[in-house]
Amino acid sequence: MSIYLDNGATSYPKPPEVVAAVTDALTNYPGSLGRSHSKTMSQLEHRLYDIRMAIANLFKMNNADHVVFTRNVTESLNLVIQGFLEPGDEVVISSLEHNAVVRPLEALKHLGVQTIIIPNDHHGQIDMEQLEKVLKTLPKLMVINHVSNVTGDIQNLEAVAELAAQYEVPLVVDAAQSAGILPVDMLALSLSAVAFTGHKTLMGPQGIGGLVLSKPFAKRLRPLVYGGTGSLSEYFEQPTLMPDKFESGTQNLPGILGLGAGIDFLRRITPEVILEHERKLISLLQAGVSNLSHIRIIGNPDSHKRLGVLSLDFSQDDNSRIAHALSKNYEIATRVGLHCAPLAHKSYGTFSSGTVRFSTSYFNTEEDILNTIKAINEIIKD
């Protein structure tokens, strides 16, 4: 029995389609984008913009050229941090935010970056009446996850931007967890950054994330890598046009053909589809392991406003026993600890035990879920 469990992390199995996108990359395309001339790498341009808009309908926006391709989605935040604020700037965040927005904003502490943090309830929502609070002060930017990678929980996007719209302060939102599964409509939000990563909902390779840009914001956004673009080569000084602004260097083009692949399979499976089944799944774990003593569900416990998640503290046992239990004798993977999150653990009030996290997909199934219950019976009984 083999069962994987931390699609939270990165989503397992890939979809055949993607194999075959990254695959045919390393086979059939030699040469790098915007470098080498052939009827092939023309043909790859196309597919590249294909992928781009694709990208770019998900967000809801119509610039393909606003899609920026990164290594990761804490790439893609970095580039947004530190190429938005200046000395003596306030950011504010939520109390879920991932050490991808804590560590570079902790960073430029030393130029007088200031970091404002609204609390969260249990259930993961931020408190409105304490944003709102800090938006009248007018801070140069706010970076919010939609989802909490630590239990799942929602944010309630919505409210947020229309907060934010309000008071005209640039909303960033940390989509790792949700992009593809979950709708944002970056112009009905007015958002200025939305940033993704393609190894988790998207279905797609490591090593592969992104920034879709409005317009207005990327203009104001400084780079994070400057060199090479195989654009405007004869000039010293990086060039704006986009998105050649933010990609310098060769592109991992096995990474953005597989992420194409795992957008398609997202679309011909409908995200509707994939988080019913994954909601599904979750919720029978959830009941499976609900009756069991000492063991606190963490985040909201209606499993239809979060996603395909469940993180449990086995109260009087150690986390990392159960988790290490689970994949030793029963070859479940799960995972455990503070997730890169423990601003979130604290706000959750399970730091610094941390909690063990269990993360569905699509291709997971019942059959999975009742053996992982089975398991955690007779490990807690031992």
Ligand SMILES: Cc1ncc(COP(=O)(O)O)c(C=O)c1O
Contents of the next structure:
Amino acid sequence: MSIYLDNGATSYPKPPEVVAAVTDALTNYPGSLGRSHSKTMSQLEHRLYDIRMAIANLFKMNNADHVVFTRNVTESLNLVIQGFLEPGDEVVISSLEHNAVVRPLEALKHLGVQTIIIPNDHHGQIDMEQLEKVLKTLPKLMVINHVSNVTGDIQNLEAVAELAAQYEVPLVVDAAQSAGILPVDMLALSLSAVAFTGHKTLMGPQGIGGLVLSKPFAKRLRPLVYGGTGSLSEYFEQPTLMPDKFESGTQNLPGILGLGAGIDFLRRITPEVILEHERKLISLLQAGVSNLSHIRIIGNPDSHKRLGVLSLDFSQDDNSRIAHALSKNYEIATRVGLHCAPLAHKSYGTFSSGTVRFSTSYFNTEEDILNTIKAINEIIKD
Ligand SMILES: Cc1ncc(COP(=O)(O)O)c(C=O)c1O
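With the form predicted on its own in hand, show me what the form predicted together with this ligand looks like.
Every component of the complex follows; first up is the chain already shown.
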């Protein structure tokens, strides 16, 4: 018996159609996207357009050429941060950001880029009063995590976006944990960009992610990587046409086709059904452990205010011991520690011991959860 409850890190298993699409890419498409001329490669251009459009539609956009592929959300956020900020700029973030945001900003500190961190409460909600005070000073950019990867807490993105729009501060959303599962309307929220990764909620393979950009923001953004795009090759300068401006080098075709199949799966089952299933299982887990002593639930205790995540602090034990015992003795995969988000753990008061994070997917069953509850009970008695 092996139970996978680490879907917040990467979703597993992948739907069979994702595996088939990756195999198809490696088997049936010789050549390089946008470079090679053959019948198969031009058929592929149509599929590629459909995948870009499907991604745009996830965020209520209809501009396929403003969907840019990257390796993952980390690269997407680096593209935005390094491609937009200049010496002396100020940027606002929440205290729940992942190192994918914190580290690129830290690396720009020596250029005089200043980061202002707005605190969140213990339910993952940003302090709106403090945020407004800072937005009034007109920082150059705001980056915000939609859903905490530590707890699954859902940020009130609508309220944050309304405030950012009021002060005309460009807002970029890290949708690593929420893409495709929670509705995000980029136009209605006036978002400048949404950064996503393919291998979590979107059910695709590792190594593919991207950005959906608003037109004005794409114009103001510098590329992170320069090079061959298969277009306008006679010029030394990087093309400004989209998405080529940001897509230099040979693209990850197996990743893109796998991601396309993942999004097809998501649309077929529907985000509502997936979310309901994941939440039902996480509520069952929560109910099964909440009467145990010395276990703290981190984040909002109302599972309807979170995605399918339960983050536990075994306060009188060692969180690592619990996770290792789950893995070694019961083959239950979780994630323990700081989840690449030390800032968020500081915000929740769980730095530096971290938490044990359980995260469900559509493929988990009630039996998985009942076995996990039993395992936790046995481990804490040891
Ligand atoms: C909120 C958040 N941002 C960024 C990342 C980085 O994702 P990736 O490793 O796919 O770039 C993660 C992954 O754990 C995340 O949860």
